[in-house]
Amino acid sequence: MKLSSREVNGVVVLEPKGNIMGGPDATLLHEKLHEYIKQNKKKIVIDLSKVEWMNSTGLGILISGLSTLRNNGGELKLANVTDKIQSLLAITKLVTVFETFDSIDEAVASFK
């Protein structure tokens, strides 16, 4: 997995690319989130449009990120969720846990 980031209207947009399968991916995302929390940037959107596949460990990484941000007064939202990942979220009932949006703009606008 490769991970790039940018800011849109004060919201950090993380853009993973490839497969999210755990191992180094978990460490990379976890470290990035902690960097942003230290900088008091606690509004995060993860753009999943370029993620080809995610396994259960990948879902765990997202859940961990959500928990980390919420525990620090922040919020994590998902944008551009692909059909594959949407079905994974539905099967695991995580659709009720994550706020998902069809575009980055919608996700960014959802922050108050």
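Residue numbers count along the first chain shown, from 1. We call the rigid core the largest set of C-alpha positions that still match within 1.5 Å between the two forms. Keep in mind that this is a model prediction, so the values were computed, not measured. What changes on going to the form predicted together with the partner chain:
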Second form
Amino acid sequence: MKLSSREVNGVVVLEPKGNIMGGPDATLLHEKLHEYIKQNKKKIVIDLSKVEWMNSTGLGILISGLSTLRNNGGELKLANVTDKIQSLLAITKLVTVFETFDSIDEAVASFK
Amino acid sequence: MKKPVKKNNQIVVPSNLDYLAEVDKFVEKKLKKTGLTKSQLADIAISVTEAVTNAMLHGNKKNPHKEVTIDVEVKPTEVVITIQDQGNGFDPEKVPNPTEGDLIKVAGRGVFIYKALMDKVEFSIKPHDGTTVKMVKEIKPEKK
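Next up, the form predicted together with the partner chain. The previous block was the form predicted on its own.
After this comes the whole thing, all chains and molecules, with the earlier chain placed first.
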């Protein structure tokens, strides 16, 4: 998995590329996410357009980021969720936990 | 990193999550010509990585000297995958339903997910002789 990041209007956008299944890929995403949180960046969007699937380890990383951010007055939102991940969010009822958007622009705009 | 042992339709890896990608690649290669859709292949990939993760972490308790064996059997109408650890008998059925209670738990969804994604899942638990998870995906055109 490759991971790039950028900032759009004060919102951090993380862009993982590849499947998230555990091991080094998952560690990378977890560390990057928490690195931004430590820098007091409280608005984070994860663009999932290039992640075909993830397993429960990937979901756990998203939840860990979301919980930490919410406890500090921030929020983590998801953009461009692929079909398989959407179906996993539905199966696990995490659709009720995450805010999802059809584009990065919409996700970023939702922070205003 | 030690090389995984591959033999026909079997791959054996140490209990280290760094091997997950290798297992995923091996299974993907074995299922290439089965006619399974991209979505069905993703269901299998997710399920295998879940079961192998559990085998490494909960079955073998991350003991690097204990291994996880993955067998892939392609039949005309179904794919059968078995994942076996060398632990003391981890009972996946005892994992609580993650959709009840606190939804924000970081872990505990693996078994629930592969039971939902695969057509059949069976467990065989032998104390002192490990847990075997047998999962089946039927080869059939996906419903639209």
